[in-house]
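Shown next as structure tokens: one chain only, the form predicted alone.
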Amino acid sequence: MGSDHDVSRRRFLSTAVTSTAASLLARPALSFAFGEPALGLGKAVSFETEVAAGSISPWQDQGVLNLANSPYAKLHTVPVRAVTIEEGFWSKRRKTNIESSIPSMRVELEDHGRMDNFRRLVGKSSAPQKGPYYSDSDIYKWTEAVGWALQSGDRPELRSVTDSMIREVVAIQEPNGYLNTYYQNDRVPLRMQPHEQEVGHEMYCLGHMLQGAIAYYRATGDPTLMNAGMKFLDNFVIPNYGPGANQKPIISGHPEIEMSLIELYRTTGKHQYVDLAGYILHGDERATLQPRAIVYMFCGIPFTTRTKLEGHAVRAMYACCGATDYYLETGDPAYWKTLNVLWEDLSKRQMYITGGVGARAQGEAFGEPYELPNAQAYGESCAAIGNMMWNWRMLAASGEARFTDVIERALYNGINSGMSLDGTTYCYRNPLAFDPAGYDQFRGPNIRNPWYDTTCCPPNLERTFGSLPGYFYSTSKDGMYVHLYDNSVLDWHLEDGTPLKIQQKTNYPWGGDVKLTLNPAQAKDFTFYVRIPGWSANARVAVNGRTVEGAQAGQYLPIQRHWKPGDVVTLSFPITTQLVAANPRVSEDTARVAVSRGPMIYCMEGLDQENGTALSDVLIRISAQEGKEFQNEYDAKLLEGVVVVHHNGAAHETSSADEGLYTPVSSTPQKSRPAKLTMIPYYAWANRQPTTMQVWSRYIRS
């Protein structure tokens, strides 16, 4: 399509009305009564629904996204509570999250005044305002993490603490609905002023408030925080900001509100939230924005005019999430076209091998195409999470495994690296090479820290691990999809209501064999879609011991049959250690290779190398043995249990640090000596003493 820059606001609104009408015709009739926009504290919400094709899911049956009535979703989510992750790879992470990370982060939030910011406004604290202007969002992301965690099992003490915090939050809400601790007292005149909309994060904080409220509501049925968010929208935002003649312009500044508005619509049935999200995504032409702000914020112009990822990486990922949500509700083809153009840019020119995104520290931003530095890589944890969230939505819209491959790559590597193994320290940035000697003169050699004044990443990681069971499966009209592999039990149903249990037994990701036992309540015809990971060549699939043909790497294999209780699907993904090269245009990785094993990316840490070999001098040896140069060993005592990769590589005899800065080119190869190299999964780096680390290494052929 041509440029949409010249689309008028009036024309956009006309189009939006038509699109809304079409989407309403496409979806089941829905009558929803949610009570007044702002109910009294703790007052129960009355749901009254009539759906032509059956009842809408009650609150406890809604997934990470509630796509039950999204007309353009090919896949529909299952609730977090429907999947129990048993002892295995992710169970350790989730246990640490609930027992260590979430409780310790609450203490950090208290110690750094995040709750005092609320208490001081009702006379319960004399502490001054602390933290940046977006600090309220820290509380909301933490609340969301609690909400998802509670869906895997009730924890009365944690719920009691969170209930108390929510009551302190809503206690400061003004009669007009406004709720933001930073824009109080002498800052009241600044609220939603044009410049503040660009930099002040008011809509960003509201968006995280809504997401935290929805997750907590889906866990507990308590609408207190969600009611406050709706009051903010219904009484303050919607009457004053938007397309009307008496309304003021609105931009998101930091995209986040868009996807939260649409998820609120999915929860309440109030379509004005979709309309507002669409208006924000389109951009308000009355807002005067500098070109650099439009690039950096990734908002302010029609989303459908975007042709590449640029600017602040988290903003771009969140904007893409909101735009995909908008497509799932409206089916606007211009959005789907743009989303695929941007995804191609992401996967071919802008994504690290770890699934991380964001090359530049300056502006926490995307760089030019193929600009993927290693030591200078920013790779903010929030951006990797945004990458996963966006691909989850693209998967729901398409059912295509290419999106799940990115989810898996980001989850196991660029996201998992963000939290320490003990769950108390975090990486804000996730580089692919590191030297503690020159890292940070202010913080010292530790890239992991328990607190950042901009503390978006820690609770973001916590909400991701809390919601993880909701990413394992999806339903479709014709059956069930399995996306991720780990020891687990699904207890859910097909879309026709037939109860279905699925048990996974596996040693994934260390081993590639998976056993899935299906137990429908009664024998039933449906299709079971199993994902063949993109990294897996020569995958084998069998049902009850009989081979199923057609498995292709990077695709879902549909198995359509008459399923009976006790049927067993076995998957075999041969896991070998592989060498990976980057596109030649990635200049930092020229003449270098990375090591992968299954979904894992590996790195070297200096402390593991023999004789003090410097990582800058190591060489990966490439031979005709096709991977046999590597030996794998599971070490249960190292880094909470990992497969360690050993390699008979080499190292330069003369350290590069001893050479001159510039020397004449010689036709004689630099001499090297044998060196046994040791590699660990990238996610586990920086969990021991400070040391050097690198993912990409030079190589020699032998």
Given for the second form:
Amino acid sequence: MGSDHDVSRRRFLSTAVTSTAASLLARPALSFAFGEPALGLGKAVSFETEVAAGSISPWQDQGVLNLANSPYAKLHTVPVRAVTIEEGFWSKRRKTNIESSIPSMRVELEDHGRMDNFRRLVGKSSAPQKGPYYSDSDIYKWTEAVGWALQSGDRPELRSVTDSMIREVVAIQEPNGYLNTYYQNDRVPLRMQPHEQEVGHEMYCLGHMLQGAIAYYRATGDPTLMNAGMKFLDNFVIPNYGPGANQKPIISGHPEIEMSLIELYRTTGKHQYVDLAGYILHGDERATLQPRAIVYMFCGIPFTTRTKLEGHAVRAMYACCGATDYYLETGDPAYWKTLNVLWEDLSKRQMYITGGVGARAQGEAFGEPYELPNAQAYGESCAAIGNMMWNWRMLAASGEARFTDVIERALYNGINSGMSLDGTTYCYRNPLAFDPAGYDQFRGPNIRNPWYDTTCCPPNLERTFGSLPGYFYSTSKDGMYVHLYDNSVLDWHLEDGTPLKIQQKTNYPWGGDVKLTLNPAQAKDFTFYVRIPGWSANARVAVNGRTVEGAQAGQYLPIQRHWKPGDVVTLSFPITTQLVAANPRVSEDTARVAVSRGPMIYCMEGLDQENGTALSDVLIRISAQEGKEFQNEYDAKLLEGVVVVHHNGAAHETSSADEGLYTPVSSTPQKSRPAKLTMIPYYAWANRQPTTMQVWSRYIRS
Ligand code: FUB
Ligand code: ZN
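What would the structure be for the form predicted together with beta-L-arabinofuranose, rather than the form predicted alone?
Now the full complex is given, and it begins with the chain already shown.
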């Protein structure tokens, strides 16, 4: 397995601190001696030099991103393994992810020939190539999910299965470094041809390979897959493709490679990967692309000339991730400016209330500003994940809570909705209104399916839930940030090395009280930044019972003091049921409201409504006593435990089906009758029998 390049035993010994490390000492070391960088734009730093100098954190200490040396990162990640999520909201999802989703997806991948695609090339399978161009990426995303999951606890069986899959993957690598099952045999001449670069996802698959490899390396110390990825880059890509006169242009096609290259740099210290990412983000004028392609692919022109989100939503989100990563390493102000322009577009004109993005099914694309249809919403799970990943990078660059608010919105709603509660079926689309009768004449009424031929979303969801602990905290020069709330224990340290444990006790997101007990190894001056969610007006913060003033919704509250072991921070975010209106330019939401509770967006499902009241008839009652007309109840038996919202609303008296299609407008309001309405959190919809669903409902004032 892997190469016999210098076994960097010194590296393993210096970093082997986890329980799994002993068994890993025999693993191959990272290789770094492949082809010379052809880009010549930056210094070629050998990985060995970086390791010897101790400038790259040990693999066990690297987080979801390894920002330890990123000069423009204000915040730095903590490793996934540093945070243990205890019994609470996310524990169920994470248990299901590791016990059901990841194993069942492996079976699906096998059943649909994704591994046979590799075996066929070494004579171990006679099955034909299966799946679209980007099928290899399914394996890599799954490997990434395993990598993050193993960081929360070793699972020898899963590790051993993944090890053998990795062995089968690297076995097909050609001596020139090329590795992609689609462009083999008859398709060899097509490799990296201009048209193939636009549609064929070669760089996309390589990007996912690198991300999967890095997550797995950070879990196990095993660099086998990462070495293969570097060999692909150093022997095949960099010598032949790039800005040089003797190189051919690269078209990203589906952005993804950019962020993975920068993460590879952060893992190895080889700066040519940042340069390559910069070159790709800039686009190569020699590659002539149709204007339509430049919009759809979100690449091909300088990233810094973009002024709005457009085209394929996942492509745009991943491009923004790569561009933010590039900014974090280079500090190029033009990037930061563009990223902020695009973020304004996202948050003011393009994002669903669920944190989903990508309004249109056609082209899986962004629509015009404020074009946010409900039933027709595309809202691909991958796009919501891309949104979270991008905001995580923006947060690291700025330390600003507006980015965390988007992370939370997407995570609890448009991402969490993507996976069924039992973890075995997935939404590709995440609409905000649904009628099984008219859903999809080809797919039938099931919006959740165990498999899609384009199965990008399921393993993407799995990698996100696997990596979740890594999103709870960050360190900064002056202290520690807390971003997300759930029962958990952080066991990490401040940037000066002082060990720090933080225990969180909470019922979040159902309740808004959080108790954080800080245990620095010794009393210490530092700043603890607590996040006040954007939805939380009137938040209260106290340290050891004494109020700390200054809590503002949508900001971090810095608490600077001499922290002593056992100090307790209490946060109180009053959670009420809130009615939310959309900007009037969102025509589909005109005269409608949505219901939220803390970070959760609520929806109604037809099957919960009394007397079969049709969702098209329901009316939310808005009274002067805002919030009082809702009753909340935690129902442990429903949908694995949710707070259900009950509402004494109304319904139109007559079914609109009985009325004519058009009638004269009358000055008397349409007749309505009282109706008891029931709402559940949006993430839990479509987990029972097929039924209607809606997030935005009409209202009456009373
Ligand atoms: O093209 C690869 C993936 O398939 C995209 O990210 C998804 O939108 C789906 O089209
Ligand atoms: Zn997807």
